[in-house]
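Quick heads-up: it's one chain on its own, the form predicted alone, in C-alpha cells.
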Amino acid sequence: MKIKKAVFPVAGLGTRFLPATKASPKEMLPLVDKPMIQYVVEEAIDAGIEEIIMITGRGKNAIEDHFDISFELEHALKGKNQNKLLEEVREISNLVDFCYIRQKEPLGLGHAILRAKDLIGDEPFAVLLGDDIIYSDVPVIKQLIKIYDKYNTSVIAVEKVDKREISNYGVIEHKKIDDRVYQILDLVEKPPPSEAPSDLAIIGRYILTPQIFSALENTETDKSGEIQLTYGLRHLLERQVIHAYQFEGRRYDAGNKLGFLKATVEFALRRPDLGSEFREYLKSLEL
C-alpha cells in the first residue's frame, strides 16, 4: 500500500530555545531563509507524501499561517512587481494538503501520534520529527518507503551515535539481514552507554503500520506521565516484525543549540548565491 499521508508532532515547548521560542515555535526558527519545518515537510513531499497531519499545541498557530496563503503580503509583493518574492510565498502555500490536530496537553511522543489515529485509518504512515534536519541526496523517508515495500513491516531510521551521547536516544539490540537493514529484536528508551544493547540510536523518522495504534493504546505511561513511542514500539515488536534502516545522509540535531548552528553554517555554505562569500568570511574570522 502506497504511503500517502504523515504525521508532524510539532506540539513541543522547545523550552532548549528559550527565550526566543516564547512567543514564536521552535519549529519556524530559521535556517538560513527558511523554518526548520519547511525543510521537514518538503523532504515529504519529495517522497511523494500528498497529506501531512500537524499534531501541534498552544501557540502553535505561526506554523498553520506559514503554509497558507498570505493575502496581504502577496498584494503588496504584486504591487512592488516583486514577482520572484510572490512565486516563492504562493509555492509555500500550494506544497501538500495540511491538516491540523491539537494535542492539548504534553502527553509523548507517542500520544501526539495516537491523535491521528482517526485521520490516518487502517493505512501506513510516515511520521517526520522536525528537530532532526537531514542532508541526503535521496530523501530518508523515501529511504524508508523503499525498505517499507521490500519487507510490508514498519522501518524505523537509525544512525551509529557514539556510545557517550547514546543516552540521549532509543537504542536498538538487533540482527543485520542485509546491507544497512536490520531486524529489530528490541528496543531500548536512553539507556545508560554501560547498559545500551548497540551504537544504533533511532532518529526521528519513520514508516509506521497502523497496529501501532493499538499497540500504543496499550501502553503504560512513563513515570512523567507521557506515552513514549519507543514503548509502544515494544508492544507492536510482540506482534510484527519491524525493520530498521541505517539511512543515508547527514543528520543535525537542530534541537539543541549547537546542531541547529551546525546545520545554519553548513546548509549556508551549500547555497550557490551564499556559499562562496559566506565561506569567505568564516575563514577571515580572527576570534
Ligand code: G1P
The other form holds:
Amino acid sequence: MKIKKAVFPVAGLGTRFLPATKASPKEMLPLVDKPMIQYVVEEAIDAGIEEIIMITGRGKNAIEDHFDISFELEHALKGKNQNKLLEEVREISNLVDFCYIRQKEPLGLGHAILRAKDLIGDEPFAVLLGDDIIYSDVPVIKQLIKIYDKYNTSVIAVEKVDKREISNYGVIEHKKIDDRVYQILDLVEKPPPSEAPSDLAIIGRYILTPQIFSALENTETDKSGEIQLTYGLRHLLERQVIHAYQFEGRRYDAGNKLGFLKATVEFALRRPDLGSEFREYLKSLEL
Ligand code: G1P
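Show the form predicted in complex with the ligand, please, because up to now only the form predicted alone has appeared in this conversation.
Expanding to the full complex; the earlier chain stays at the top.
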C-alpha cells in the first residue's frame, strides 16, 4: 500500500531553546533562512507524501501561518516587483495538504500519534520528528518506504550512537538480516548505557502500520505520565515483525543547542550563495 500520509508531532514546549521559544515554536527556528520544520516537510514531499497531519499544541499557530497563504505579504511583494521572493513565499503554501490536530496536554510521543488515528484510518503512514534534521541524497523517509515496500512491516530509522549518548534515545535489540536492515527483537526507551541492548539508536523517522494505534491504546503511561512510542512499538512487536534501517545521510540533533549550531554552520557552508564567503570567514577566525 502506498504511504500517502505523514504525522508530524510538533506540540513540544521547546524548553531547551528558551527564551527563544517563549512566544514562538521551536520548529520555526531557522537554519540559515528556512524554519527547521520546512526542511522536514520538504523531505516528506520529496518522498511522495500527499498529506501532512501536524499534532500541535498551544502557541504553535506560527506553524499553521507559515504553511498558509499570506495575502498581505504576497500583495506587498507584488507591489515591489519582488517576484522571486513572491514565488518562494507562494510555493510554501502550495507544498502539500496540511491538517492540524491539537494535543491538549503534553502526554508523550505515543499519545501525540494516537491523536491522528481517525485521520489516518486503516493505512500505513510515516512519522517525522522535527528535531532530527537529516541531510541526504535520498530523503530518509523515502529510504524507509523502500524497506516497507519490500517487507510490508513497520520500519524504524536507526543510527549508531556513541555509548555516552545512548541514554538520549530509544535503543533496539536486533538481528541483522541484510545490508543496513535489522529485524527488531526488542526496544528500550532511553536506557542507561550499561543496559542498552546495542549501539543502534532510534532516530525520528518511522513507517508504521495502522495496528500501532491499538498497540498504543494498550500501552501504559511511564513514570512521568507519558505514553512512549517506543513502548507502543514493543506491544506491536508481540503481533507483527518490525524492521530497522540504518539510513544513509548526515543527521543533526537540532533539538539541542550544539546540534542546532552544527546544522546551521553546515547548511550555510553548503549554500551556493553563502558557502564560500562563510568558509573564508570561519577560516579567518582565530580559534
Ligand atoms: C524520541 C523517542 C526516542 C527517539 C528520539 C529520536 O525521543 O522517544 O525513542 O530515539 O525521539 O529523536 P525525544 O527526543 O522526543 O525525547
